[in-house]
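As a starting point, one isolated chain is supplied in structure tokens, in the form predicted alone.
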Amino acid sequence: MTGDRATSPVMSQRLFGADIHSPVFLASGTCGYGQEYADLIPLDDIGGIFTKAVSVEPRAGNPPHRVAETPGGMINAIGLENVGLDRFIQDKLSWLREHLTRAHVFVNVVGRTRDDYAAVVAGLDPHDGFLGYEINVSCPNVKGGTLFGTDETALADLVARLRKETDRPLIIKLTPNVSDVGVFARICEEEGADGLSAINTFPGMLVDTRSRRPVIGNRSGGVSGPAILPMGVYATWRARQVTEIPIIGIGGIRDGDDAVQYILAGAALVQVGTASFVDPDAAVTTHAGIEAYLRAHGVATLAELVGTLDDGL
């Protein structure tokens, strides 16, 4: 179906169980929690933010440095840094409730055991002001960061469990590193997921010549930006042919351009993260972008742009 140029076309979707009125979110990792980017671009113009980590305790996070530059991108080593669930629940998710009204607030869930993860979801749940939940089972710059993404049973086991603490959406946030994404995909569908994040950071390390030490206060860290976006699109494409539950594309999104490649790849929506380093403002003119796409090209929703990828097969 296509539509008449001058037709603005419609952007929003029902996933969920909500309208989300933009397909561009803020990633994990590069937002904070909400409130720190509140000042830079309007909140409420995008389809919302996946917060900054919560993790059932306070933690300090790595040793610094922590973020340094590459020719693509950056690699950081953060290490889940947060406020602890408590803190979360009483300071950021008040604020996200009180000053957010149409984004949409999705939680980055962390934990070192599925009891962990439990318990921050159980203590969430009572909870309004956010929609559902992305489980990070795919951290690579924490020790055991990617534990319950690489291992078959021990992912399906969490998503078992936590399907069984909470009715909100659990989006489960994939790991590169893996030799078939697909098959994960699949176990987090069979298992009760109702979305896929995809993906996250690879691994990697930088190291100062002169120093002959590595960059990282970590030694190594997670690379993202433009020089991931390849292989994010692949991670989608891949997820798209073996489930059926919506995915969220990320990894070097930097305009509307590289979005659009995310959603014929099967995306329903996208985050944008490293980019924000550079420029706040990346996730709203990513949305223009996509937009702008969807006009040019005749197309009347978005809805129907997704996973319509020709791939010559």
Given for the second form:
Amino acid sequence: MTGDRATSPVMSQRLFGADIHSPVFLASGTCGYGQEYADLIPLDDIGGIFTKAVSVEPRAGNPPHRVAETPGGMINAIGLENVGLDRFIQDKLSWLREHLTRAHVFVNVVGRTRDDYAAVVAGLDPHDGFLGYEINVSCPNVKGGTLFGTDETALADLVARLRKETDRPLIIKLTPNVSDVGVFARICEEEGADGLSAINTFPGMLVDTRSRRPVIGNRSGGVSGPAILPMGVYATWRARQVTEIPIIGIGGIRDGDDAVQYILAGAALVQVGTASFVDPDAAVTTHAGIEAYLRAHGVATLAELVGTLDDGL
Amino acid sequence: MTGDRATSPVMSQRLFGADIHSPVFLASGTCGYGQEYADLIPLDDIGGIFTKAVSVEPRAGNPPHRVAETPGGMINAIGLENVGLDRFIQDKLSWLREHLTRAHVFVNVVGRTRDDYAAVVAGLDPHDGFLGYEINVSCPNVKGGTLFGTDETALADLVARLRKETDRPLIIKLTPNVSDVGVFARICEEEGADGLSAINTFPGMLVDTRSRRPVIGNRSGGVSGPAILPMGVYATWRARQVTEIPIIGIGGIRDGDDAVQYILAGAALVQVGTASFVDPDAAVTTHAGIEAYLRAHGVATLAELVGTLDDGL
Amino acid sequence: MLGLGLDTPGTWLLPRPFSIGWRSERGLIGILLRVFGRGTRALSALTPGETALVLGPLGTEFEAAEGRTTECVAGGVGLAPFVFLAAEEIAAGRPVRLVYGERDAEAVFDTDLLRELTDIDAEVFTEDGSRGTRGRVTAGLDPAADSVLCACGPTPMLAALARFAVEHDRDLQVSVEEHMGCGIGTCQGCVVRSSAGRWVKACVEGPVFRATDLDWGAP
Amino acid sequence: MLGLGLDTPGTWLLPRPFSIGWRSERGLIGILLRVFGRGTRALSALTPGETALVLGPLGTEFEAAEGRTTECVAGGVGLAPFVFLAAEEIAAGRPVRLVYGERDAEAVFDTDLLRELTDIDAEVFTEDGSRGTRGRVTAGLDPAADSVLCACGPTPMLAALARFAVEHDRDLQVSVEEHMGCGIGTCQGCVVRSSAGRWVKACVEGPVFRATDLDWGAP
Ligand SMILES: Cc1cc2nc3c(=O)[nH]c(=O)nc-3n(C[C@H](O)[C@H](O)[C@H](O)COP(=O)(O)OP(=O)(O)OC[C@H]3O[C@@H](n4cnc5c(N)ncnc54)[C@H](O)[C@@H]3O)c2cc1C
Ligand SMILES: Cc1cc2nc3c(=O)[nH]c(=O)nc-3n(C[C@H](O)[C@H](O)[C@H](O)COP(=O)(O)OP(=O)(O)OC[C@H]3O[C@@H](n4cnc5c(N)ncnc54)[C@H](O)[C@@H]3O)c2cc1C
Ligand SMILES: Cc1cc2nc3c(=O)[nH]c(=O)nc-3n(C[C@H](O)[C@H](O)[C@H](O)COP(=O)(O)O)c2cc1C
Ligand SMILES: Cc1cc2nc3c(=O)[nH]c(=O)nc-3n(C[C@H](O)[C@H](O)[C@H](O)COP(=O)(O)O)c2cc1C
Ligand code: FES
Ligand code: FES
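Having looked at the form predicted alone, could you now put up the form predicted in complex with a further copy of the same chain?
Following is the full complex, with the preceding chain placed first.
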């Protein structure tokens, strides 16, 4: 956004009915509701944020330890602790509305049943201060026991239902915990989703060999960070092969090169999660790195780079 | 195996009808057919090896690059290059028979159809020089298109068929690329498998942002190494919850502490793969590390440590 | 939070929480680092001229009270925040006691350096008696003293002190330990249980809490 | 193969292939290391006293022929094996030529040190002419010479030399590059295509091949 206008590549894209001036967002669950990071980095210089998951009712979350380091990554089992729909609207959304100018907000939504999800979307829809929804389907489905995101029928029903509740951008966040992420990507597109986020975390466990207990209070948790970068790039590429809607690449992104891997594989936008814990500037650095890549390779606009992987197919 | 007999913990276990004097094996595909490592480490001091995959016909494998580093791990797409059943029996099995005394050999088996797998097992069964089979079901099934290991019916049929071909230990190597590895573990047990290996690699992709091509010649490949350690421990624990047959823990093991995590989670044996590339001594070090753990914690026999994770369930 | 950042070749390390050990007149801050696991080992391997990434200061701090002695009770590397606190209080002319326990003599921090940094002598306890007084730090406390009690160390030590404080009706502030992700209150990773049954964040609502505000579980 | 092993805190690095750069009389071996990506950066950050893990020597080596000059053609860091080769040949009293190309002057290896190590002067080519002769190393070769040609450098350079060798009926040995896993022939990770259409392993069947044994693709 700075520098010589003539040579500056265009980082902005028209997506989800909005001008998105940077492809880099903070990932759900790693930036709360934006407030804390607003003190550390210029949020309006990046694309925006995906909020911590919001559920109808407030949730207390899991016992500690909730996070631990893994080789090349981390594991977390926060338990979707959140303030619940009402307080989100009152305290968090109003803050976001007042403090963000260019940065966009997507609200990450969770529920135990289809009705739960629908209630969050219906409850939020009339309010200002956010652009769209990211639906976290890596949640156990109270009815079926499996995750929404790993059950074709449950996922189709959920997306169809949410599509009826809103005209806002509806992004479904895919779980990699399936045999073929392409199948689930297609279901989302067919049922009317506007975009796909790829990917959420992998189930993992660490054992404290001294106490002979799981390190994580909830026993298992989700693995994120650089360790999952190649899995995320693969899922993005796979989803791109079988769908047309915009993809948001997530998983292990630390810098411009990581992000460009996702972009070439098919992502129009990316999210930076765990890397922000290691360096709060990671998202800003990633934005700068993508811009530098475009400049170095003489690419005039980011949009024309998306999905241009030369994969011989 | 060295030191004061009175205080030395018993590392040996009676499993698969054999005395297995060390729980540490070299993982399939990372130690060839044993010859090269025999020059570097004392193979008879570890439990043994799982061979490179053997198919009926020789396979040429994929174009380069076949391997690349990933954050905390690596990606490979060797393409199951192997000498084929006949030459395996002639050249490789005879070498193994002559050169290994205490170390056990499991032959890793692949195929495109159920008949392919059955032909390898039937062809090997009359020969000496190996203890049992590890069935690699992370292979695309020519008939169905999906992987054997991600399709409940295909897996059940395959295991049932192979069970008929042999009385030797039949170990099925689970792929983590499913929603619930427990479901597939149970199928294997029900159809008569003697053991489970958990886990194989995760599908991943890396992009060379300069050439805008996939780094790996085959586009995507399997991610292994420390990056997947928590996923492997989780899969082992999950399989342990729903089955009784011995589990062989695999994924990212570098040392005794990593191995003990798997053992506490339920693995009786472990395999060391990618770590041997970084340090050929990794398997030997892992054996020593497990022994040191038993001694330090006053555990008399390895067998009594298996599956003793205090998970509150 | 102290870490290696994202640039260092070949490394991946979540930042770890550290106390400010002391500050110099030139405006430098010092960290007392004890090698515990892989993170502290990697950080301790930094050589002069290499860069670490610091995010801070974060969270709450111990509060001394005008006119009363501050009694600092340190277990192991829990000593770190008290080096800073003691130095500040002594410099301000306020009375401080430093009761410091370790497993054995080998673990005890250089007491000469400690005196240099704080201007007071620590009263050392070791579990095996190999240095200072044999026993636990609790033995060094006068139940009837009118002091502000501040403690940092392993959770069992803090729990024992919390019971001591309740029993003798003493004010106690504790600095707790929990695994951290972000360090700034966004990830909800670092919670401990409050006496009200809520999860509170060690990184921003703590690490220093009033002992009575936390749930110490069954004794 | 040169790596950091499994013990170094906070690191994960597959070992990288390196040539033996030279050997000293005291039995030490030297490595010429050019920083390229993350692995070479991490290895170059080792400080005196730190340990690297070496597995080797591995694979095939260049073969000189009695009575004929060895012409070493080096592109970039492809110089490394020729420092060793040239020193050995010169020490044995056999004639060697060293033709060495780089993009520009900045990239050229210290030629004084090079002479010290090998006892000969390299004939330097740079693409932009900023040092030595302007142009590619191929320009430095006499098609009619009766020498043993040995080459190491980027694949396009090797391919050009392979065509040159076929055209002028010259013996050519090339040292090829490929990503490696194990380095000892077990993982099948490092294959290049032979002229017979087979995959051959760069780590044990190579890295030095007769150029005619490899498939150089369409020109
Ligand atoms: C508020 C606070 C202040 C501290 N101040 C100091 C100090 O001044 N000097 C000092 O030497 N140490 C201090 N510690 C402890 C220091 O942070 C731990 O020694 C360190 O986190 C352990 O990291 P490790 O990588 O060596 O251990 P590892 O076992 O490798 O850590 C593995 C994982 O456990 C987490 N973890 C392990 N132990 C702890 C722990 N005790 N606290 C938090 N996370 C942990 C790590 O974050 C990581 O996720 C402090 C801890 C806290 C919470
Ligand atoms: C037989 C042989 C001898 C060599 N001798 C020398 C030498 O003496 N001095 C020297 O400086 N360099 C030498 N190289 C090149 C050196 O190994 C590469 O510079 C190095 O592998 C690149 O690693 P990196 O981590 O810096 O790059 P990265 O880009 O980080 O490497 C990423 C991945 O690509 C692989 N990779 C990337 N480039 C190469 C490459 N050129 N060859 C093999 N794998 C690669 C790595 O193994 C890793 O998997 C040699 C290479 C080979 C094959
Ligand atoms: C501490 C933490 C909390 C998270 N919480 C959520 C969440 O509430 N909803 C969600 O969809 N994803 C959540 N995630 C997943 C991330 O949004 C992201 O998909 C994942 O971490 C991979 O990206 P990364 O490797 O850049 O971290 C969380 C991740 C972490 C590390
Ligand atoms: C180069 C390479 C080749 C492999 N080939 C096979 C194979 O032929 N059959 C198989 O079942 N698994 C194969 N694997 C998977 C390993 O056996 C193991 O399951 C996986 O690498 C995880 O273990 P690790 O993290 O210790 O490497 C291969 C892995 C690597 C790295
Ligand atoms: S460490 Fe993230 S909220 Fe405390
Ligand atoms: S690097 Fe493993 S076979 Fe060559």
